[in-house]
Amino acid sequence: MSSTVNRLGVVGAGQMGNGIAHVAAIAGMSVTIVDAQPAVLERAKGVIEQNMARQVKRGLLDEADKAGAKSRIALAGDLKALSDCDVVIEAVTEDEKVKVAIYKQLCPLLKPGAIVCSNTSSISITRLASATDRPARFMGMHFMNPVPVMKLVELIRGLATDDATFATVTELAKRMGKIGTVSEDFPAFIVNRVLLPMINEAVYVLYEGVGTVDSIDTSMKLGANHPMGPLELADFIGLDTCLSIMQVLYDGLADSKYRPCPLMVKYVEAGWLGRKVGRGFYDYSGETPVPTR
């Protein structure tokens, strides 16, 4: 049986921790983001405003709904703040030792009920899980970016996950607005299994020399219909992500078909992560983005 969520807390406020706040603060949750770099708060404070704003422009939300939303955002610098939330969903970066590290710290800060979120999008939440005090009440929670746009959340279960918690979480991502799809707990999970090789693959089809990051964006744009070139949506998502989750399943699943790119390890070793550094496949410094390569 769920249980309803008022309280939520967020660890995080990049760009997937304040989507999550946005959605929930919508929802009618009281919502409270924790992060230890002041200036990220202050940034993601920025970037609810301006996206709720630009809601309240489409049609899709009111003033005085927008108002109510963001007076239930709450901005703190220590995990001690989270200690009277229901649930807590964890949206760092894509890094097991920092997500374990930050379990050791919150855990103990929480309700004996509260419920452990991760929105990895490749780590098993099994081993995630186990680095807590609560395997039973931890489960992922996976939200696609932009958060406030997309419908989709990968909810999955880890081995230890209970029913209650599922059920809670469920709830929780229909209460958001969010379409719920249920994924085994497999490295990279549904989404990232199928889009992540396809990015590497486009990033072969480059390091071989069958295409440029024009043609390539171009072909499967305008031949597969897709709204994005997969070079393009490499520098949306980050080149250090795309590479830590094709390293996730090269790792976990020990298939050769998933060996990252050589030329994406080289990318993101030259500190080439895409669109958040200005530079990745192309380069945003100007007013068009133009292919570095």
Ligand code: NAD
Given for the second form:
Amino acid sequence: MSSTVNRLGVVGAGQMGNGIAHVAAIAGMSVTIVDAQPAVLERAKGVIEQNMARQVKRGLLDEADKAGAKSRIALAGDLKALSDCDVVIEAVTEDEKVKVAIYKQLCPLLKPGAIVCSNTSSISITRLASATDRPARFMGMHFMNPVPVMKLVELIRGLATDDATFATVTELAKRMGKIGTVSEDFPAFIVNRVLLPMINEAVYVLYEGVGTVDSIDTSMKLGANHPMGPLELADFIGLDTCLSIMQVLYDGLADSKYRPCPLMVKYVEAGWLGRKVGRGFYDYSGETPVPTR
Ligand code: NAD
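The structure above corresponds to the form predicted on its own; please provide the structure of the form predicted together with ligand NAD.
Following is the full complex, with the preceding chain placed first.
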């Protein structure tokens, strides 16, 4: 039996967290977003406003619904603000240590029946669940980027996830206007198990000098009919996230075919993480993105 979610918490106000809050507020839930960095919270507020304004312009949302949704979103710097939430979706940096440290702080503050979900792109849900006080009420809810546009949510049960939790989260995804697919709890689930090795291979193709940034992206757009080239997509996802997913695949499946490309490692070491910092395989400071190699 699923139960209705009225109050939703989101931890992490980055690209994914603000998108999750956006769709939940439009679906009628009261949403509180928590982030450790006040500047990120402020930016998230601006991004949500801009994205909702775009939906109004396209006729996908009316002004009254936009105002209602905005009024249902609260921002906070402390996890204590999530104490009355029915469900909390964690969308912080793709780093297991960071996520586990948050669960340790968060869980004692929550209602005993509250459900915790992770938006992780790749990390074992069973392992994350075991770091909480509620493995039965924990599961993966993997949204796609940008959340207000992309239809899919991958639903991933850990070994201990109970049926009521799965039913509630499946219903929540539907209410947020998403289509859920079920993936078993193996490294990177379905979408990223297939997508990330392709992106990593594109970085190898660049590293080996087989093509330039421009020729690789143009080839895949025109030759495989992809809406974005793989390097453009890597910048969009965030190169730190891409590298973490490759590392999870490499460690979790113990197969050398998942070895992260050294050039991807170098870009992350340089802090060239993609669109979110203004520079990755492209430089985003001007009108049109310019390849950085
Ligand atoms: P991001 O870098 O844009 O945002 C991460 C946020 O986490 C930052 O705002 C940071 O301040 C915050 N954070 C870090 N430590 C924190 C703490 N202790 N307390 C509170 N906030 C903290 O990253 P993102 O792209 O939004 O990714 C977030 C999660 O979503 C990751 O698990 C990622 O794998 C997953 N994801 C990403 C994508 C994508 O395309 N980028 C798609 C699906 C899922």
